[in-house]
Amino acid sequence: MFIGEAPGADEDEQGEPFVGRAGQLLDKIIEASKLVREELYICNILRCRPPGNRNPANEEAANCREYLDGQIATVNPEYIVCWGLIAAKNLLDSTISIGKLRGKFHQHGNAKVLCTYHPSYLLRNPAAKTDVWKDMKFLMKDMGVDLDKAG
């Protein structure tokens, strides 16, 4: 299961998450990761788009909660990815930053939570793809997948 953010003004239009740049961008990561889109869970903290495309605030994510939660018991994934910060805070309930969130496993239910930047984050910061691509090694080898060797 990957969980992003809010609904950007394409997924708005759309009614699918990550179909904007960063979709495009996450079909790659996803690609790379050997894994295949239409078998992966994806949705958001926010069911709608923020005005201004601004963060949610705190009492947004809360009134969905419930759909989120509904959404991981009926998925019940064994992995969890939240991608950025917004994700990951509102999943964890933590007030860590991403940075210091990445590269390790946290717990959600049954789940294996692992927070990297957001697909958005590395179109501003091309640099930070490389954290990402060792997050998404990690889930994958922890998955039974080494990306080092995969062909």
Second form
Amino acid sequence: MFIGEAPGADEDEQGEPFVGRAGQLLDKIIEASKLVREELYICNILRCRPPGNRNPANEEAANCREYLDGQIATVNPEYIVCWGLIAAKNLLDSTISIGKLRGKFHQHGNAKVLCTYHPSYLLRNPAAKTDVWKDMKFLMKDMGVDLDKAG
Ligand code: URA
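Alongside the form predicted alone that was just displayed, please also present the structure of the form predicted in complex with uracil (URA).
Starting with the chain above, the whole complex follows.
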């Protein structure tokens, strides 16, 4: 299960998560990680797009929480990836930066949770792609896939 922040303009239009520029980068990460988008459950902390693409307010995230908890309970994922700080801090109820949360698993219910940088952040800071790639290798290795060896 992948959790992002909130729908953007493209997602609002198409009614699907991660279909804009960040989504296209996410698709590349998915492919490089030997995952298949159709086999992932992709969702967001927020159900609606905050005006002007601002960060979600705590109250907005709280309003959508019951829905997110329902999605997690239904999917019952073994693994959750939190893409970006908004996803990580809301899911894990944490105030720690992604830089400190990443690189290890956290636990949420039955799921092992990996936190990494948001694809939108990577579009602005391509140097952080190295860290995300390390995180994906760490995740996939735990699933039994060695991305350094996978052809
Ligand atoms: N960014 C997100 O966090 N979620 C989306 O669905 C699209 C962009």
